[in-house]
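Below sits a lone chain in structure tokens, taken as the form predicted on its own.
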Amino acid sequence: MAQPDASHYVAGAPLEDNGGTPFESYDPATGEPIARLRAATKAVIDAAVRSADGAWRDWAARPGVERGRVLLRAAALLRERNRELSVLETRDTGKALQETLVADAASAADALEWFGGIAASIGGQMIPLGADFAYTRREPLGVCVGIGAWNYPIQIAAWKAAPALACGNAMIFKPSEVTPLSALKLAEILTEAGLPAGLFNVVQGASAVGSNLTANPFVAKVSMTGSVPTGRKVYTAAAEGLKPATLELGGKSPLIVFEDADLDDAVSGAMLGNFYSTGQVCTNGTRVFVHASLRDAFIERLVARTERIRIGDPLDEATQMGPLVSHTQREKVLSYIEAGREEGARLLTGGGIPEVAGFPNGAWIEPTIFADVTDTMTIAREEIFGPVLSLLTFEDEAEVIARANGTGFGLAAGLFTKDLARAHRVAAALDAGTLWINGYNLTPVEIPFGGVKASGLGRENGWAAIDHYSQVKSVHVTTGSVDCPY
């Protein structure tokens, strides 16, 4: 079992309230419960808000370098405990340990380290105005709420907490009820690193808890990662209280393979953009547009490599793909695979449920590739959030740009070409918050991350995140007499 000391973490310590609605966290590979928790009651939410509101002002008054040291110590602790945290994340999400060892707690450590490193540099500017002058102050917002998704639990928690804390805020984080465990470990580590009580609180529960936090009058800002429908609800609630919101939502991202692309690299990019984390990545390039001249060769290599993907025990480091996060998610993905068949797409490989020795009850699914996909098919329009690749072909640049942009989403995009001028030209033309040239799904904390259109608002990571966790105050200084006409 991975049973935590308590369901919540408030005011620097575990907190339980037996009045909360119980729920369980399951190991997707076995179908067995690994922890039993309780959703936050009003009393827990109120305690978290009081704790955060009572802590952030003193934290904000400290020098940035002091705040940064705490984040840097926490990053070091995350790295020291990377394996145990990765095992926990694998058991909670089903993702292969091969992945979690490098992409989850390690990514959280990167965020804490980078924002800890810039905390001392967060400030304003001096503006000369002749004899007078002005200066700006970059100040924290106060109590921030983070609402996480189930695909990258500890990474998302750190991506939100690191800039918030670097700027002098407090954060109350609500993980997904599907993957609730690693955020509690992050809270413990931050406390051990010296973060004062109340500055990072974790409260558990489903959407009702997130709604109550967003609506709380003491909350100054909300940052949410999840689906478009949930994002609309959070944005509406934030707008009601005139609170800024950062939303990182879904995607149906295009990946374009031009005729001069390196074929092996392009196939690698397509596989990373569809099968990593069992396809449960918001930026995935699930619409793979391949130039007609490369179509047959691309399909041959893609199918051959996909059929060699090793599915099995996610805690075995040789395993390359674990199960989906839940049986509910698998049913959703299978329904999209059936829609692809019914609408005329050609199934090249996968599409079923594999038998995995020793794990008869896991939420397993085969990596799936469809060819002959058209832009109007359901699998080309809706976010599947599973390992389902849709292959489309194109003839020229203008055509593929128009088709790639023909979606309500705009989270990410990618392209493979050896033509440098075309690479930058197409990058400028695609509607996406993040674009990769000759690569895919690389998200270093140094660069801003977020979407356009229905894929979200605001940016996480990089210096851009500081704008979303702070506010600017202008101070005008008069050095002479006041010129008044009255």
Contents of the next structure:
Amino acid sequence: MAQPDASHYVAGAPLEDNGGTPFESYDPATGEPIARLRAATKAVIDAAVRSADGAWRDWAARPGVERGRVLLRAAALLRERNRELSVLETRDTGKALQETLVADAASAADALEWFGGIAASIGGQMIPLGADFAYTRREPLGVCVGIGAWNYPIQIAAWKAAPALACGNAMIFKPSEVTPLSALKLAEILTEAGLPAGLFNVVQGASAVGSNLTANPFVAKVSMTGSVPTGRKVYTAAAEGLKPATLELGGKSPLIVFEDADLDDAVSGAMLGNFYSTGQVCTNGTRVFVHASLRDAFIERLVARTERIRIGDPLDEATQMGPLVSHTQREKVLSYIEAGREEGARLLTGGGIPEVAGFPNGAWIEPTIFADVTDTMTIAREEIFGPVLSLLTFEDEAEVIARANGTGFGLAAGLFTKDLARAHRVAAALDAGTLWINGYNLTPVEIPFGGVKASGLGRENGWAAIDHYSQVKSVHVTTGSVDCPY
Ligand code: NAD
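How about the form predicted together with nicotinamide-adenine-dinucleotide, since we already have the form predicted on its own?
Below is the whole assembly, all chains and molecules, this chain first.
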């Protein structure tokens, strides 16, 4: 078991309310429960809101360098405990330890370090107005709510908490009910690093808790990561309360391989962009457009390398692919594979459930590749959120740009080419919040991250995140006497 002391973390300490609806967190590799928790009751939500509301003004009044110091200490603690946190994340999500060791608590630490580093530099502008002048103050919003998805639980918590806290806000974070555990560890670490009580609270639960938090009148802002349908609901609720919302939603991103691409690198990009985290990455380049002249060579190398992916015990560091997060998710992915078959795509490899010795009840799935996919097929239009790669071919640049943009999503895109001018021309033409040239799925905390079109609103990370966790106050200063006609 990975049972925490209590379900929630409020006002600097674990909190339980036995009246909350019980739920379990499962290890997706074994199918066994690893923790029993309770969803937040109204009393828990009220306590979290009260403690956050009572804490942020003092925090905001401190010099940025002091706030930053706390975040930097928390980053160091995360790094010290990286292995223990990675094991917990692997047990909760099923993602291979080989990945969680480098991409989860480590990414959370990056965010705390980066935003801790800039906390002292968050400020305003001086605007000369002749004899008079004005200045702007960048002020916090107050109580912010973060709502997480299940694919990168501690990373999502920290990507939201770090800029919020750097700006002087408090955050109430609701993890996904599927992966509730690591956010509680982040809360403990922040307290240990010196964060005053009430500034980072964790409340557990599913959609009802998320929507109660969003609608709470003391909550000034919501930042949610998840699917497009949930994003719509959160945005509607936020609009009702006239609150700003940051939404990090789903995608169906294109990855374009031009005829002059380095073939091995392009295959690496396509594999990273479809199979990392068992395909459960929002930015995945699930529509791989390969120039017709490269098609056969690309397929040969891609299939050979995919069939060598080691699936197995996610806690074994040699394992390259763990199970999906849940059996529910596997049902969904299998139904898309079935749709691919029925609609005429050609299955090149995978498509089934592998036998994994010692783990008969895991949510395993084979990495799957379809060729001869057309733009109108379901697997080319809808987000699958599993290791299912669709290969499409194209002949020329204008055609592939139009087809790549022919989706309601716009989270990310990638392209492989050695032609510099084309790389930047196509980068400018694609509808995406993030674009990778000759690489895929790199998300350092220094660069803004977010989507266009239905893939989201606002940006996380980089200086851009500061705009979404602060507001500008203008202060006008008159230096002479007041010019008044009366
Ligand atoms: P989901 O939409 O089912 O749930 C996301 C979160 O919202 C959960 O914590 C859930 O409890 C909560 N929620 C559900 N209904 C709510 C409501 N009415 N009000 C408030 N909160 C509510 O998403 P998921 O299945 O957990 O995650 C997978 C999705 O997340 C995929 O679509 C993926 O692309 C997306 N995602 C996006 C990013 C990104 O940064 N753009 C990152 C990771 C995942």
